Amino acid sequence: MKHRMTQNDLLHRLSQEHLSLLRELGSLADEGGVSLYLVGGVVRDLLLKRENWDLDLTVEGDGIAFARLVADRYGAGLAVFERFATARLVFPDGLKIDIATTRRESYEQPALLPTVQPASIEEDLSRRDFTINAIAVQLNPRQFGRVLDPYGGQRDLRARTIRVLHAGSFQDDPTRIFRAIRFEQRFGFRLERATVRLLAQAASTNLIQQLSGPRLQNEILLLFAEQYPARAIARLAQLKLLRFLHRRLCYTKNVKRTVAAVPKALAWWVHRFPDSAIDRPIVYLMALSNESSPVVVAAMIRRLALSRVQAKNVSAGGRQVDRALKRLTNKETARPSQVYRLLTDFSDEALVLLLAKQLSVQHGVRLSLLKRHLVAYVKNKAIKTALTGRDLQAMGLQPGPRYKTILGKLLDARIDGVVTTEADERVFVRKWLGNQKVQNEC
C-alpha cells in the first residue's frame, strides 16, 4: 500500500464546510463500526489541485445501513439502490453525498451492468476505470487523511498519463473508452500504450452497440458537456467511433470548422443573454449532425434515446437552419416581423447553432447583420399585443380562425413599429377589416 500524501497536504484543499462534514462522518463511521473512504473523481482533483464538489464515500461494511445513519442523524433526504448497493444521500442545504459499499463486480457478459458483491477497499478500487480513480482517502479519525494508493495512481497523475487497471477493462464495461477520451482532453493527458492498444481493439469491435441508449446518451453527452467537446469529437473520429452513433455520421471539413465555431458561438450568446439556459451538450450533437440526412438524424435520436425536447433540437440542426441562415444573411432589408417569423420555432440552441454555422464561414458584413438579426430576434419575443380575442370580440367579429390571422398581423405591425398603443391596435384592426371587406366584394 502506498501512501505519499498526509491530511494537511490533501484534505485540507477541501472548503472548512467540507472538511468538517467529512472527519463528522468519520467519526459516526466509528460508532457504525465500519472504515469510511472518500474516493474516485474528488481525491483525483484533490490531487491536481482542481475545484470538485462532488463528495464520493465508500464504506468498508454495510454502506447502506451507514447512509441511512447518516440520513437519521442530518435529516438528510435518502434514495437507496439496492442493486448495486448504493445510496444518495441530499442534505438540507442542498449538498449531495453518494455513499456506496465496496464491492467487487463481475460481468456475465461484456457492455451488461455489473454484478456485485461486498469486498475490501483494495477490491473495491481494483474495479475503477482508471489509475488515476483509483485512489481513496480514509476519514475514521485516527487514520485520518490517510491515502490509499494501491495501483500507482499517484504516479500516473504526475506522469499525466491515463491507464487501465486490467486488460479486460474496456471488454467489461465500453462507456471506459468515452470515459478516457474526456479524461486526456479534460486533463492535457496521454493514454499510456497498452491502453492506448486495448481501447483500438475494443473500439474495432461492436461491443460499443451493445450499450443501452440511454447508457451511450449519458457518456455522449458528458464528453459534449466538456469545456472543449471539438478535440473530443476529433478523437472519436479519429478511432472510428462516431459509426456508433449512426454509420453514415461523417466529420466533414464543414462539420469540423461548424463545431470548432461553437464555442465562439456560445460565448457571444451567452454574453449577450446571460439569462438564456443553453444546453450546451445538445449544441455540439446538432453541429456534429447538421448536415446528415433527416433520416441519418432521425436514426441517431433513436439510438442515444433522446428526451422529447433534445430529438426536436437535434432534428431542427439541419436543412431548417441551413435555409434561415441564407434568408437572414441575403436580406438587409428584412423586415423585423419577417425574422421574428422566420425564427419563432427556432430554440435557442438551434440560433446559436445558426450563428456557428456563420462563424464558420466568414467573419465580415453577414455576420454582422445576422448578430444584429439575433438581438432584434430575442428583443422582439417579448412583444406582446394590447388586444385579445376577447376584444375581437367586442368590436363585432365573430370567433373563429380569423382571430389568428388578424391577431398575427396585429404582432408583425407591433414588432416593425407600425402600430405602439392600443389606440392604433384598433385602427390597424379596422383598417385591414376594410381592406379584406374590399377585396371580397372585388
The other form holds:
Amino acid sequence: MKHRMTQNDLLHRLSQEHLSLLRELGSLADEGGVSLYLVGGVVRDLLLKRENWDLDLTVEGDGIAFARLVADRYGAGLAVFERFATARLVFPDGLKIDIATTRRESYEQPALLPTVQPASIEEDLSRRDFTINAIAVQLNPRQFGRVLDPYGGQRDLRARTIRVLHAGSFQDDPTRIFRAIRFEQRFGFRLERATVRLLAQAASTNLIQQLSGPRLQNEILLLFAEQYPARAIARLAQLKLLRFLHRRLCYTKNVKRTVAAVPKALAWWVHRFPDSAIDRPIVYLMALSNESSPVVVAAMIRRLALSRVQAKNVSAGGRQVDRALKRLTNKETARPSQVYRLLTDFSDEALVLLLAKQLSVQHGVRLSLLKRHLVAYVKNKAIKTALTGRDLQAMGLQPGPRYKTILGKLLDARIDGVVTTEADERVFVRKWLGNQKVQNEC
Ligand code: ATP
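Would you generate the structure of this protein in the form predicted in complex with adenosine-5'-triphosphate, following the form predicted on its own above?
Time for the whole complex; same chain goes first.
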C-alpha cells in the first residue's frame, strides 16, 4: 500500500492533553493486540491546521472490546452500538471519543444504508467519501504518527480539491453529493473535474429522490449550519440541486439577496439578544423558500420531514413576513401594542428573517425603524398584566369570552404605557366595562 511515512509534527498539533491520551490509548491497543488509528475529519483538519475536537478512532480488530478496555481503565462511560460495531466513550472530564471497528461496506441498493463487515484499515479507508477524509494516523507506540494515505488525500489537500474515491461513490451514497458541497464551500476548495461529472451524473438520476426525508434533511441542515450557507446555496443552485428540495422552488434575485443578508441579520439579533437560541439553518431555509408558493413550501416541508416546530417556522416564512414588514416599516406612528399584536405569533427565526428582508432592500430610515420596533417588541413580550381572570371574577364580571377581550385590552394598555400599576388596571377595567354598558344600552 502507498503511504507517506510519518509526519512527526502532525499529532503534535493536538493539545498536550489529547496527545498524551492518544499515546496512552496506543499503548492500550498494544495490550489488547489490536491496531489503533485516528481517522477522518480530525486527520484532515490536523493537516489543514484547523481546530477539530472530534477524536474519531478506529480499531483493526474488535473495536467494541477495545472500547471496553479503555472504559475500564479510565472509568469512562460507554455506549455500545453492536449493529455498527462502534462505541462512544465519555471520559470523566467530559471528553467524548467515538471508537469504530475497521469495516467494509456493501451497498445492496443504492441510496440505502449499507451492510457492514469487519475489514482491514485499507478497506476501511476505501469506503470513505473523499480522498481528504480517507487518511489515517496509526497510534500504536511503535508506529505512532505513521500516516496512511492510500488515495492521495494529502495531495488533494494541497491542491485544494474534493475528489471521490471511485466512480460509483455518489451512486452508492447520494448524501455524498451534499457532503461534497459542504467541504468544498467550508474550505474554499473545488470539486475535481471527474468528481463534478460524476456528481452531475448521479444527480441526473432519481437517486436523491430515493433518500429518506430525515437523511436529506440532515444533509441540507448541516450545509446550512456551515459558516457561509449563502455560498453553499448558490453552489446548490449552480449544480441544479435545489430542485431536490422542490422542483418549483423560486430562487430569485430577491431570494438571493435575502439569503445573503441573513448573516448580518443574525449577527444583529445575537448581539442584541444574546440569550435567544436561534435555529440558524432553519432561518436559511425560510429565506430560501421565501418567494415560493405555500403549496411548494408545504411539499418541501414534507420532503424534508421537518419537525413540527421547524415546519411551523418555514411555513410562516413567506407572505406573513412580507405583510408584517410592510406594516412595520410604513406606519411610523404604530403604537407599541400594535407592533406587539402584529408580531406576537412570530418565532425569533421569523423575526430574523424579517430583518434580513429589510436589510436586503435598503439600509435607511426604515431599517432603523424596524430595529427599534424589534427591540421594543422583545422587551414588551415580557410584560404581563397585574390583574388576572380571578381578579376580573372578583370584580363581579361573569366568566365568558369577554375575559379574553378585557385582558387583551389591558395588556395593550400596559404595553402602551397607558396603565402602569394594578390600581390603574382596575380603573381601566371599570371604565371599559362602563363604556360597554353604555354602548349596549344604546
Ligand atoms: P465534520 O468536520 O463536518 O464533522 P467529518 O469529516 O468529521 O466532518 P463526519 O460526518 O463526522 O465528517 O464523518 C467522519 C468520517 O466518516 C469522514 O471524515 C469520512 O471519512 C467518513 N464518512 C462520513 N460520512 C460518510 C459517507 N456518507 N460516505 C463515506 N464516508 C463517510
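Rigid core (definition): largest C-alpha set, two forms, superposition within 1.5 Å. Numbering follows the first chain given and starts at 1. Quick caveat: nothing in here was measured; it's all calculated off a predicted structure.
Colleague: If we fit on the core, is the Cα of Phe189 displaced 2 Å or more between these two forms?
Modeller: Phe189: C-alpha displaced by less than 2 Å between these two forms.
Colleague: Would the C-alpha of Arg372 be classed as shifted by 2 Å or more between these two forms after rigid-core alignment?
Modeller: No; Arg372 is a residue whose C-alpha shifts by less than 2 Å between these two forms when the cores are overlaid.
Colleague: Cα of Val164 displaced 2 Å or more between these two forms, core superposed?
Modeller: No, the C-alpha moves less than 2 Å.
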